[in-house]
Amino acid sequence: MKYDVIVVGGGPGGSIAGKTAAENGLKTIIFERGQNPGEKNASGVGLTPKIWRDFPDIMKEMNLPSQRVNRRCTAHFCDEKGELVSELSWTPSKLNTYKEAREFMTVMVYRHQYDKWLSTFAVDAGAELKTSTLITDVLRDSSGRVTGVVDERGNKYEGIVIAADGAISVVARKAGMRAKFGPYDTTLVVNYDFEAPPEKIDEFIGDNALHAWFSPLYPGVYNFFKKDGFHIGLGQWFGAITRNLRGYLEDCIKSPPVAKMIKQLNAKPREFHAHQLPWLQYPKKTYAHNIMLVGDAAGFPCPLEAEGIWHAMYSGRLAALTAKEAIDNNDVSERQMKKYEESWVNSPLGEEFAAGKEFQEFWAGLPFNTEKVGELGDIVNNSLNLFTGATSHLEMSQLFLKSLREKGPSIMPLFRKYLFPYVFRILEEELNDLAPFNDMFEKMRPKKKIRRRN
């Protein structure tokens, strides 16, 4: 069977994928490995305002049973009993530049009601949809180049293939694009998907639908609300695993914070759930004659944080485009796909990688160090003291200026190595521009030491 794009995959990227390609007129079909798209979906996810701000027309008809709009995200720093120690929150800021990041931080959703909606608009714009469908290894012609795809009955499909099917993405291994991620370029994630009256989470959470925990008991652990649920998981990088990660997250769920939360919440555990997750400082080679890979199955979550929705469906776009390019031009090959890539590089998608290698390793570094994290809480928690009464305002800084200084051969090399290449290299010209104030604060030095009493 004949089509001009096939795609492979029907999560966001690869839905966004299809109906762009059939909006511009190429035959295209969509294959989904499940009886609906987002059905094998292991969890809920946030959604981030840049998919208000680059697919519009789509999320502004969205509303789904399980969404809870996020404005306040909460870190949780605690010791190593799991007790709670210190809490920072913050809200959307105003220096985004469009509407929606300055309103919300995130969408909650449960992917198996975001991802078969989100291919209804697919199907709209006439890609063809079929499910309960699994792709098992790519099509070559006489000289061994990749034409299509042979699904699990062995149907062969002949078309520009775009890549959407995940992790262990089958058409890229087939394909020889790569073997599989290495084992600190995805992690393992296990979560426990949770019930709750929705009365309780507005009475307790309300819009404050994202947080995060850290203690020496675990790697750092997100929670995430939606409307009658909410997901609690951690992740960790495959070549950095030394126990169970199960076990971790019940430890977290155990401490007193937690379950504290789980009780007043009157939640009940409903699911557990293992996946894979790529988290790569950079994403590996996206093209070959006749191919491109989007989404998780290029590697593109964010190197921070590891979000990947608007990664999918922004790459999901680029893909397709490309492919009206080259049907276009007749010309399938791998310089032509090569554009592919050239579009993302130079699109805001490239821009999440500019500082890849710091971000990816100072979360390694930090929050998904159980052993270095616990002195991260000790250090947020020391500099809010600096505005109790307990001891004098100028003692405490002192104290909290030693206490750094203690502490500093093994948290400021992470800082140093990880953290201030990515400010130096990414903010070079607004740091040039404060050089004026270098007078200033030079002025403000005090001429004398300030001498605590005994």
The other form holds:
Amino acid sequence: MKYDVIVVGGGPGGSIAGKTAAENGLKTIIFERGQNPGEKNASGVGLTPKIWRDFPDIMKEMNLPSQRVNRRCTAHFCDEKGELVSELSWTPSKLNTYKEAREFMTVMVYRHQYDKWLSTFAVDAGAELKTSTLITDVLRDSSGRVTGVVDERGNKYEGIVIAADGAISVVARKAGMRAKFGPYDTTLVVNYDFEAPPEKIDEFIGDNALHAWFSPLYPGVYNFFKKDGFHIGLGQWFGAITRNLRGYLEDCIKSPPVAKMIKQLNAKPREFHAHQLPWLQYPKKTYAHNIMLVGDAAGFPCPLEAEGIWHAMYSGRLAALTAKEAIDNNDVSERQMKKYEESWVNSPLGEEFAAGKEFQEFWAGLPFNTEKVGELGDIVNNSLNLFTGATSHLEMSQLFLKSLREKGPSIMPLFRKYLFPYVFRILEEELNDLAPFNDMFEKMRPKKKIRRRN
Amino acid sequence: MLVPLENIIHKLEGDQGDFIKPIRENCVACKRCITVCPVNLWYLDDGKANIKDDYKKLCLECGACWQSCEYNAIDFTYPKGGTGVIFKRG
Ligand SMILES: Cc1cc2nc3c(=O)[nH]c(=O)nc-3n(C[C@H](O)[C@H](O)[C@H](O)COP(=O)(O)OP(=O)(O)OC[C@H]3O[C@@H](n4cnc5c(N)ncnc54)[C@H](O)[C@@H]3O)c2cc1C
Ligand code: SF4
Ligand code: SF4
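Please give the other form, namely the form predicted in complex with the partner chain, since only the form predicted alone has been shown so far.
Okay, now the whole complex, with that chain kicking things off.
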């Protein structure tokens, strides 16, 4: 069967690719191995405001039963027994450059609902959606170039291929575009879904719907609240997994503050998930003759915190627009397809990877480093203790500095290696703008030393 | 385990096919698959990794076993379209 565009995968990347292609008059088919889009997919999942910025016509219609708007994030720092030490909360910054970003941080939904709903836009635009169908191989011409795909029953489909089939991407591998991801290119994420009465979540959580837990007991845990339940999960790069991740997650769930929250909400485990999440410093090659990779198949999740829904949708749209141009020019060569890579590199998506190495290493070196995360929690807590009256403020400040000096030898190399490069990389130009402050600090410095008794 | 996993892992109806196969001759018994599988479906059997006979009841299709094996000793595909795990609240 002949199509203009064949999309493999009915996730966010596939549906937007399919919608865009069909809207542009291309004969389009989307394949999804699940009975419905979304039922094979697991995420946190927090949809970020970028999706509203870039897909306003779709998102203004979103009204899913599970959705909960998140306007406040809280990080909990716990000690080696999992006991709470300190907490930090933050809300949308007024510095954000567009309205939605100033109003909320994420909207939490379930993928079963989100992906299915998103696919209706592709179908309404005229794309054919073929569910319960597994794509098992690519079709090639006599010179070995990809011309289409083959399904599990041996049916053949010809057309420009957009691989939106996720982290494991059968299509990318069969097309010879990449081998399976390397041990520090992809993470395994395990996740419990808990159900809880919506009114309890409204009362105790409300719109403070994103929590993160850090402790030497487990690598950083995310905890996202929906209307009638929540996800609690954690991930790690394959290369760094030394213990079964479900064991870590259950240690977190049983730790005193999390167990208390679960009890307070009267929550019960409802589903268990595991899924891969690519987390690369930079995506692999995303195009070849007649084929483009989008979303997780390409390795697009953000290198800092591995958000990937917007990235999949954005790349899906760019790939479909390149396909349209290819059809109009009657040219599906590698050179034509390269325009897809040029378009994402020069877009907000490419900008995500400007400091990809520093971002990814920061996350691996600190929040996911169970050895060091406890010390970080102590630093946060001690710095906030400067504002309590138990010990004189002056003495506490000096004790704090002393503890920093003592921890220095173990914590400073981490800061030097992971935090500073990250800060300097993203602030490269802006740092020059801070020069006037040096002058100011110099003038503020007290000329006389503070005198302390004994 | 918080609750028995079979209570909170749901499957679609239908024959899934054989989608994971140990390739015993390549296995060096490094046990990575055993460590990573989130639902503990792998074990050592006569010095080689093997997957439980009834793995299709709990397998989450995450591909972690295959991804972590550096010796090409695990063959992994997906179950037949429209079968296998269903995440109702993924
Ligand atoms: C636990 C977890 C938490 C996450 N949290 C967040 C978050 O909070 N916010 C965020 O933005 N991102 C999050 N991400 C990342 C996000 O889920 C992905 O980046 C995003 O889903 C990628 O979309 P996609 O369309 O590229 O691929 P996917 O969503 O993986 O979709 C691929 C689709 O292709 C289908 N498919 C695969 N192979 C075949 C085949 N051979 N034949 C037919 N169909 C096939 C699959 O069934 C699936 O529907 C999270 C990921 C995980 C694992
Ligand atoms: S990871 Fe591969 S080599 Fe190691 S035990 Fe498992 S199957 Fe064998
Ligand atoms: S795919 Fe995942 S759940 Fe299934 S056996 Fe492999 S590691 Fe275990």
